[in-house]
Each structure stands twice: as C-alpha cells, then as structure tokens.
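To begin, one chain is listed below as structure tokens, in the form predicted alone.
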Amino acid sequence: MRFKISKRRFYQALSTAARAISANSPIPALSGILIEANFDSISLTASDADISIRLKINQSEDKDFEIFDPGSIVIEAKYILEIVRKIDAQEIEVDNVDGSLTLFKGNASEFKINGTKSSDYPDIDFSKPESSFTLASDLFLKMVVQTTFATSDRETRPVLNGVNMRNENGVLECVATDSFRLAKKNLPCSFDGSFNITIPAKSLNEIAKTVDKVNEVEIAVNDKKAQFLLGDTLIQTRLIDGVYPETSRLLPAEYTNEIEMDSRDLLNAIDRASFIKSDGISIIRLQISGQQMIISSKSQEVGSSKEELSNFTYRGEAMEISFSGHYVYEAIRALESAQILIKFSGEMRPFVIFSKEDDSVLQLVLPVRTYN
C-alpha cells in the first residue's frame, strides 16, 4: 500500500474516525484505524464494538490524493494522529514498507511505525438495515441536545442509559429518562412503518459531532443496530437490549397550575441558588401565589438564599414544590426559548416545562419532599 494525501484532509478524516476507539478496548486490534486504500478512493475504520464508522475519503476536484499501490494496515489510533498532526508538510506520503511497518513522511519529517495487518481487524457488518428514513441535520442535533442529558448514567438498568425512539403513524417519538426527569422529541418521520428502539445516548453524542457537516441524515434501523449516513460518513451503533419502560403514564392528564415566564430569569435564579448544597445536591424550594414568586434554597451546613422574581404570569392557587436545581436548570436550558411555560398537577407530582415557541418537545421533573 502507497499513497499520497493532503494533510489536511487525512488529518480531518482521522480524527472522525478516531472518535468510535476506545481506550479500554477489549479487542488489542480494536484500538487502531484500518486503512484501506483503493485504486480511486481510501477507506478509514475505527469501532470500540458498540459503535462503528467507516469514513470514504473520496477524489475531490483539487485531486487531493494519490494512490500508488492499493492494499491495507491497521495503525494504532494515537499513535497515527500524532503523526499526522505533528508533520509539517502540506502532503503526507503512506507507504507499507515491510509487512506491517509503515512509512509515514512528509518534507523532511519520517516515522516508521509497526502496524497490524488487516485480516487481524474484527470482520464488521456495515450491512444497511431494510428500514430507512431521513431527518434534517438541524433536527437532529436538535433532538440529541433535547433528550441525551436526561439518560441515566448508571449501569443498573442499562435500557435507562440510551434515548427511545418509537415512530408511529408519521411522527418520530424520542425520550430519554433516568426515572427523576424525562425529556420527550417529537419529529415529523417520513418512514410508513414502526420501529421501537433504544440507542446509546453515548452514540448519539458522537453522531452529533459530525451531523453538522450535512444538510441530512439518513437513518436505517432494525432490531440489532441503526446506521446514520452523513455524506461520506457511516456511523454504524449497537442498540440497548431491553423493554423502555412505558413513560407516557409519567404524563400528568390535567393541571391544575401554570407559570409563563422569561426562561431566563429563572435560570438565573435556580443558578444563583444552587450554590447551597445538602450532601451535594442543590433542592430549590419555589412558593408561588398570584402575585409573588420566591426562590429559595438552604442547608444547615452552609446557610440560605432566597430570591423573589417578578415579570411572570402565574394560574391557579398558591403553593409551594421542591425540586433539583440542577435537573430543572438543564432542562429549561434544552428547551432553547426565550420564553417558557411551567404546569403543575399537585405539590408532589411531577411537573412539565414547555417551551412557548416549540410545541414538539417537554421536560418532566419529578418534586422532591422536603421538611421544614
């Protein structure tokens, strides 16, 4: 295998395939980037064996590659991109000089690095899934910042660790909940039929890092994987075994009160309160009537605030509720509205946030119980 390509280019095509390895790789041939090179293009491999890319770095019309010889290596990820990055040359010669031993050199710069031979790699299935729709880039970023923050980081249920996506009659359902908090998506799908699935919030995270680089998505799923097409980027994810638990009964029937307000004033009044923590967790207590609004939060360790708010609009009867300022905090900071609406259904059931311009997603929080 020798070929030629812009550093540039082969230093930006590294590094997205570098994001699927994992540096505690169960499999030794796991932790580097197979390197296929054909005769009129170069194919990049990375996987942790949850989750996969495979990258096509095709000709483009600056003729930014040149391929010599075709044939493949497997290099070590880290030490590969150092490489790259550290050569000072506008173009950077590959060369498989001896077996495994590979030349990389560029003007003056030449390291020799031992690689592992191709037929070592773990034979992936890149296979494309019957089932195919497609969502606009924007939209899907928009549903990983909306939903992934709300998955559970514990390994005791693991289905909690990943969003759902369920899609019925046209509309895309996504959740995320870690049973305190639930954030739901909806999106317009244009897949017929129905699918149930639940994705690694992990992946999903790492397909957002390059869906901007696209103006869509293509997504292909079914019972084993999902597979999302950006360009010349597949992204191939594992999917977390498991029935997601039926969170629709989360969902209060009616409510009973309902604040409009600026998102940002309570930002930054949940903010200037959760500096007062009890065994490190801010509770925030908010009382409320018609014409007041309070703030507050304390602990016996370290004191007590309190803050009353105005510029709101508040429905119903006065009461009081507790809650995590840290949960509610993230989730009217994924809403991304300037103005919001908060509805109660009782002191100790879980209340929604919506967002006042985006009917398609909400946040659920549950209270906390607090004594005086």
Second form
2 protein chains.
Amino acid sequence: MRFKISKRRFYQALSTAARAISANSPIPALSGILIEANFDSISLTASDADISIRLKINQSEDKDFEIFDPGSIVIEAKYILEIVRKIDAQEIEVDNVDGSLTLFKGNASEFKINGTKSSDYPDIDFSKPESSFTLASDLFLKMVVQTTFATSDRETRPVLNGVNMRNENGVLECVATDSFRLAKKNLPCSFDGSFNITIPAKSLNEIAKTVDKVNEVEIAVNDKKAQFLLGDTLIQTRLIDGVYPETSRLLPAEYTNEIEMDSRDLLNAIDRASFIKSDGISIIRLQISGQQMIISSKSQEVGSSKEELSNFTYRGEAMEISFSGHYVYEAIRALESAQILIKFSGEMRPFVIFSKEDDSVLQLVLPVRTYN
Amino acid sequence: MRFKISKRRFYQALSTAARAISANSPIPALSGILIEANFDSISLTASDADISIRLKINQSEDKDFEIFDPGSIVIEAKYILEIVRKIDAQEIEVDNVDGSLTLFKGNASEFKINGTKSSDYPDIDFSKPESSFTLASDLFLKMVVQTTFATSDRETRPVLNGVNMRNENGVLECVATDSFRLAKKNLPCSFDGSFNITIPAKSLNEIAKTVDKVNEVEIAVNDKKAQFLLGDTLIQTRLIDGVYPETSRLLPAEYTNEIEMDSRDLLNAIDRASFIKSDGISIIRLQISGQQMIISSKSQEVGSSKEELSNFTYRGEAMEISFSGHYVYEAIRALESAQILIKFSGEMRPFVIFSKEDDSVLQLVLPVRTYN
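Could you switch over to the form predicted in complex with a further copy of the same chain, since the one displayed so far is the form predicted alone?
Below is the entire complex, every chain and molecule, led by the chain shown above.
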C-alpha cells in the first residue's frame, strides 16, 4: 500500500473516524483505524463494537490524494492522529514498507509505525437495512439535545440507557426516561411502515458530533441496527434489546394548575437554589399562588436559600411542590425556549414542562416527597 | 457582624483569597475563608498551612462597602464563592443572624449559610520579617515560569520540591533541579545582607497568579517564611527545610561543541519525535556535524521517527547525544527566546541551553545513555 494525501483532508477524516474509538475497547484490534487504499478512494473504518464508522475519501476536484499501490493496514488511532497532526507538511506519504511497518512521511520528517495486518481487524457488516428515511440535520441534533440527557446511566435496566424511537403515521416519537423524568420529542418521518427501536444515548451523542457537518441525515433501520448516512460517512450503531416501557400513560390526562413564565428567570433561580445540597442532591421547594412565587431549598449541613420571583402568570389554587433542582434545570434548558408552561395535576403527581414556542417537545418530572 | 458590599469587589477579593484554599487540607477549619469586618475595612484570610493569604478591602472613592456592625465569621470557601457569584445583584448584604448562621442577601434572593466561629480558625502569624526587597512583577513572573517546572515532584528529597533563592552581592540566584535537569535564573536584588531559602514551587505558582495584577512585589524573608506583598494582598509561604545541594559545580567549566539555531524549529522537531515513547518516556537522539543535524527516536512497541533539520550553525566535531525529549522541550520553551545556543562538553556530560537574547537564564539537562 502506498499513497499520498493532503494532510488537512487526511486529518479531518481520521478525526471523524476516531469518534468510534473507545479508550477501553474489549477487542484490542479496535483501538486502531483500518486504512484501505483502493484504486480510486481511501476508506477508513473504526469501531468500538457499539458504534462503527466507515468513511470514504473520494477524489475531489482538488485532487487531494494519489494512490500508487492499493492495500490496507490498521494503525493505532492515537498514534496516527498525533503523527498526521504534527507532521509539518501539506502532503503526507503513507507507505507500507515492511509487513505491518508503515511509513508516514512529510517534508523532512518521517515516522515508521508498527501497524497490524488488516486481516486481524474484525469483520464489520456495513450492509444497509432495506428501509430508510431522511431528517434535516438540525432537527436530528435538536432531538438528541432534547432527549439524551434524560436517559439513565445505570446498568440495571439497559433499555433506559437509550432513546426509544417509534414511527407511526408519519410521526417519529423519541422518548428518553430514567424513570424519574421523561423527555419526549416528535419529528416528522417519511418512513414506509412502522418500527420501534432503542438507540444507545452514547451513540446518538457521537453521531450528533458528525451530523453537524451535513445538511441532512439518512437513517436506515431494521431490528438489529440503525445506520446513519452523512455524506461520505456512514455510522452504524447497535440497538438496545428489550421492550421499552409504555410511557404514554405517565402523562397526566388533565392539568389543574399552570405557570407561565420566562424560562431564563426560572433557570437562574433554580441554579442559585440548587447550590444548597443534601448528600449531593438539591431538592427545591416551589410555593406558588396567584400573588406569590417562592423558590427555596434547605440542607442540615449547608443552610438554606429563599428567592421570590415576580414575573409569572399562574392559573389554579395555591400549591406547594418539591422536586430535584438538577432535573428541572436540565428539562427547562433542553426546551431551548424563551417562554415555558409548567402544568401540574396535583402536588404528588408528575408535572410537565412545555415550550410556548414549540409543541413538538415536552419534559416530564416526578416531584419529590419532603418532610418539613 | 453586618455589612453590605459591591458584589464585584467582594467576588474579586474572595477569588484571590480562595487561591490559598487546598481541597484536601489537613485542618477542617482551613476549608473556610475568615471574613472580618472592622470599623473601616473588611479583611479576608485563607490558608492551607503551606501558603496563607490575607487580603484587606479598603474603602475606595466608589464607596464599595458599608459596615453596620463589625464582627467576624468563617464560611466554607466553595459555598461563599458560589453564592456571591450567583446572586444577581449589584450589592450583597452579609449579616451574621444567629450564632454562626450567616445571611447573604441580594435583591430577591437570600441564603442562610452555616459558618464557623472565627475563634475556631487557627491563629496565623502574619508578622512581617524585618528585611525585604522589591521586584518588578514581570521579572518575578518570568523567574517563576523559567524555574518551577524543573523542580522535583517526588517526596523523597523535599528540598528539590522548591526553588532555591540565594542573594549575594546584589544578585538573586534562583535555582530549580530535580537532579536530571536544572534551571537557573538571576535577578537584580537590593536586599541588604544575604539569605539562602527554598520556596515550594507550588507556592510560587500560586503567588504568580496574583502577582499578575500589580506592578511590583515586595518580598520579605527570614529563615522561617517568605512574605509577598502585592498591593492590598499579603501572601506568605512556609520555606522548605534542609540544605539545598551545591549546584554550581554541575555547570561545565568549558564547552567543546555548540549549536546555534531557531528555538521554534527545534521545539517542533522534538515535539514530533517525542511522540514515540518507550514506557511513557521519549528518548531523543541528536546526531550533528557541520553538514547535517538529525533528530530521531525509537521504540520497540510503537516504531521510529527521523527528521533532518536544516537551519543551524554548528561549531565542533561531529557528535551523537541522547536525551529526554520532555526535559529538553520544557527547557527550550522556558527560555522564551527566538534564538538559542546549546553548548556541549562531551556526549555523556550535561549540556546547557542558553537564550541568545537573555543571559540571566540557563537550562541544564543531563544526557541519557542508550544502547544501540
């Protein structure tokens, strides 16, 4: 294998591929990036078994590379990224000089790196599932930001580590919950037929970093995997097995009380009050009536906080409710909305936070019982 | 104790004081900041036993504070910093409401924080040593940057964890060594008499962060402590006990070979070559003659690198020498010089790196024996 390639283009491609590399992969070969020089393109493959990336560098008008001998090699991701970044040259020559020893050369500097034969790299099935649909990148990104934070990071119920996506009647319903809160986002979906899959939150967050660079993403799914096609980059992720809980009945059928207010005011007040923690958790009490809104918090060890908020509209009887400051903060922030609506159906019932500007998203939080 | 103070001024002062706070202080009371409201000023004190800061907030023309009741209290540094940062008000009222419970109030938000009585705060002796001298802040900062990195971080020889400063004949000689390399910086010193002290590198680095804000620093020393007076802020540090090794005889009396070159070229080449590591250490080989200069590195596991440098002037016979890439990189960078001179007195003798532009500083590095 021998080729030369623009440093800039090579580094960009390697950085994208390296997203799939996990520091503690169970399979040693997966700490490397598989480089394949074909007759007319260069492919990079990287994987951590959960997520796999295949990236094809095609010849552009700038003639960014030239292939002298096709071939393939696997090089440790951290080595090749550092070499390509540090070589001070416009163009880098890659030459498989002896067995798995590979030369990287640019201007006066050269590196000979011990690689691994590509035959030792695991076979990854990149075949494309039959059916697919397309989403605008900004919608996909928004969905990731508005849901993944609400997934669970515990290993006891793996299915809650992912975002459940189900397609029915042209609507893609994306739900995340850790059983104390729930985030739900609806997207338009042109998929022919229905599916119900759960994608690891970690995969979605990695994919989001790459989606940023394209206008739209094609998503192909079957019951084994989901594939995301972003220009010349293909990312596929495993799905989480198991039945996702039926969350629709968690949403209250009707609401009795409702606050409407500026999201920034409430975020700041919660941020201030959240600083008072008991055992690392901040429980915040909200006391509200038509006249007065008070946010307070208390801890034996640290002390207490109290803040009165003035700009709000309230409909309903006076009430008191306590909740996790962290959960409500994250929920409001994820709405990315200037004005919010918080709807209650009782002091011990889940409450729901809506965006005034966007009815495709909602955040549900369970209250906390306190004794004082 | 009751006073009100400008949020901005209070936060600035608290941030400076908090520099002395160590996350794992052996004395629990030292995780707090001692706040003392006197009749006409507010003092903050913080310490981690190694380094102590006393900061006096004096009334300025802006009348930044008003004291209603003098008094004192100790508040956890992390709490008070977060509260004062988060309160959304121009002015903060501090009121010791009940025993050690202290109120912080700004606009509609208030915090009541459990403090500690100031009688439980350790007595810190801030008396000023009799003799002192003054340094321009930029000179002091440069000394810290050019020496502290070369101190040892091992606990086996505590005296090497500090920078040795000795004053003789109007010259302050600052030396740091970890026994594999040595950094030396001379400063003009108006101190009356001589001293020989070793200041912990950690203290110097903390002091440097505050020195940034003033034009000059007054340094008062005796054989127990060194005090740094920076405007309204007083920082004092303990000294390291023990006799500092006599380092002057480490410097070769004469040199046989000499390289003159651009520091940036060499830094970049060493940076590239250093990426090849054996057991986490990069050993770099330099081969040089009047015609050719080659930087190379090698590791069984990773591979090898080789780079030819072109712009250099060399005086002396052809030679080969190996050294730690990390040490030479740090040494050259610390010189902050465009052109450098490297002087050798044999392939197995320490070599010295000088700045072409500044003869008050030098960096010495021991070569490494290699077998190949």
